[in-house]
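Next up: just one chain, as structure tokens, the form predicted on its own.
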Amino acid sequence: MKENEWGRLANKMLQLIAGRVSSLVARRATLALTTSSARMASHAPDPEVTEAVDMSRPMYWDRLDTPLPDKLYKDELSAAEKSLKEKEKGPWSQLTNEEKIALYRLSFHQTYAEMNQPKSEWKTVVGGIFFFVGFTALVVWWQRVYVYPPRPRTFDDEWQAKQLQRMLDMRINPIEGFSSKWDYEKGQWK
């Protein structure tokens, strides 16, 4: 290569490097000076904006495979619920059925029967499937009408009959093939 070409190549490389460095510096400066609400909210200590859940602490959830959750359903009890909890420490034969149910509801949100109730989620799934099948059918119809060319004339029944007659007239593959199944004397298939 000549010295002139080396000079042009080096100049081009310097321009590329300078462009990339300047775009990187501009991006960094923009991020540093930006005070967008989304960026500030992600780092805000205010619990109203973002509330972090401590996953290391025990949590409550109703699951069929976990009969006893790590934590009770209700943590903060009212005065009536506190008195009921005190009454729980005594003999259970003195508790009414309503009190027993209320105690159960303090510990658990749902019973097994409530968790096993059939959900209506299948309706949403079937509806979504029908929606996407219908949308796909609409796209296919649109393509047939507006995208694809018209059907070739070689697919018409009349064309197919003429093509068949032409092949028979030319006696194509007369020993084992097509023409061997045609009776030329009677003019019909064997």
Second form
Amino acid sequence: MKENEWGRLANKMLQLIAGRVSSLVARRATLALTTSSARMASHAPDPEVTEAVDMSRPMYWDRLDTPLPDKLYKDELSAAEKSLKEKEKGPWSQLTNEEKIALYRLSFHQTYAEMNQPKSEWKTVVGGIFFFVGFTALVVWWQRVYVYPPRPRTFDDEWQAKQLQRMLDMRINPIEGFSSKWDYEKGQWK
Amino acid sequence: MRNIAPVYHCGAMFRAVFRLSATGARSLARSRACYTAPLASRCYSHGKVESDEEFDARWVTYFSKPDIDAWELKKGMNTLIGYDLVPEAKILDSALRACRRLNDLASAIRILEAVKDKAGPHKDIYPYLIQELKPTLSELGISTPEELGIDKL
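Form predicted on its own done; form predicted in complex with its partner chain now:
Below is the entire complex, every chain and molecule, led by the chain shown above.
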């Protein structure tokens, strides 16, 4: 449920920032942020509106390291599916391959092959990173223009030249440092 | 199969359990190089270390319980898959028979998939296990994921 809330929040945020044009990106981001694992099994989930999952009850999830989740994927069985379940109580060699696959799909959503398939989620993540970094750059630019006080006069070239001359006159760090690099006879850097 | 993981064994050529990670380093540290334990393996010198055979026997017994229930099967399998090893054929045989007692073909196929995934880059473990389990699979009528075509997308 938390993931879905974050997904909706991010979706709203993105829509506010980017406008209607980027609602596609927002939808993709919502999908990415909403984990597909915790879904109600009995009906196809709508990516825009994911109903809150009751996490106090046993949940189904597809995980490589948890082959047998707490509950079956499909809990509401049609009459045909119920009769197949009855047939499952008999010898399994009497089941056809299609029936075996059907029984598998009743209990499980994705096969291991489907779980392992490469996803494009990283593109959304990297894209999101660039987007928000870019937005931050805009914020920083705005601050530079509208918030920062005027540039101190000590940065002017003329002031810097006078400052440097004063430092040499005062013999700042004459042994190893600053003034030691200035050749006082010739009036230039060593 | 021995050269998959650098674990030192005395005894049978085929190890009781396939070790995936390099637990060899741990066995080197201990003076008795007979076997390393996959679990309960802390570095205290006085603690009892479980042998591979004991581990296997314990799990075979767990799944052999005649009135095992669905929860126990799930818990057992999820725990077993959580370990850093590929279960031995006899443990899987016991688990598949438990599935049969529970009339759960889907879980049996899922177990085979999980074991194949567990082997990771060691591609020769799964065919070996299927070969070992062939009699059980044909006896119980369990099709492998490959036979059903669900190992592909």
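What we label the rigid core is the largest C-alpha set whose atoms superpose within 1.5 Å from one form to the other. Positions refer to the first chain, counted from 1. Given the structure is predicted, the values throughout are model-derived calculations rather than measurements.
- For residue 59, a C-alpha deviation below 2 angstroms is recorded between the two forms after rigid-core alignment.
- In the core-superposed comparison between the two forms, residue 158 has its Cα shifted by at least 2 Å.
- When the rigid core is fitted, residue 143 shows a C-alpha shift of 10.3 Å between the two forms.
- CA movement of residue 127 between the two forms equals 3.1 Å, with the two forms superposed on the rigid core.
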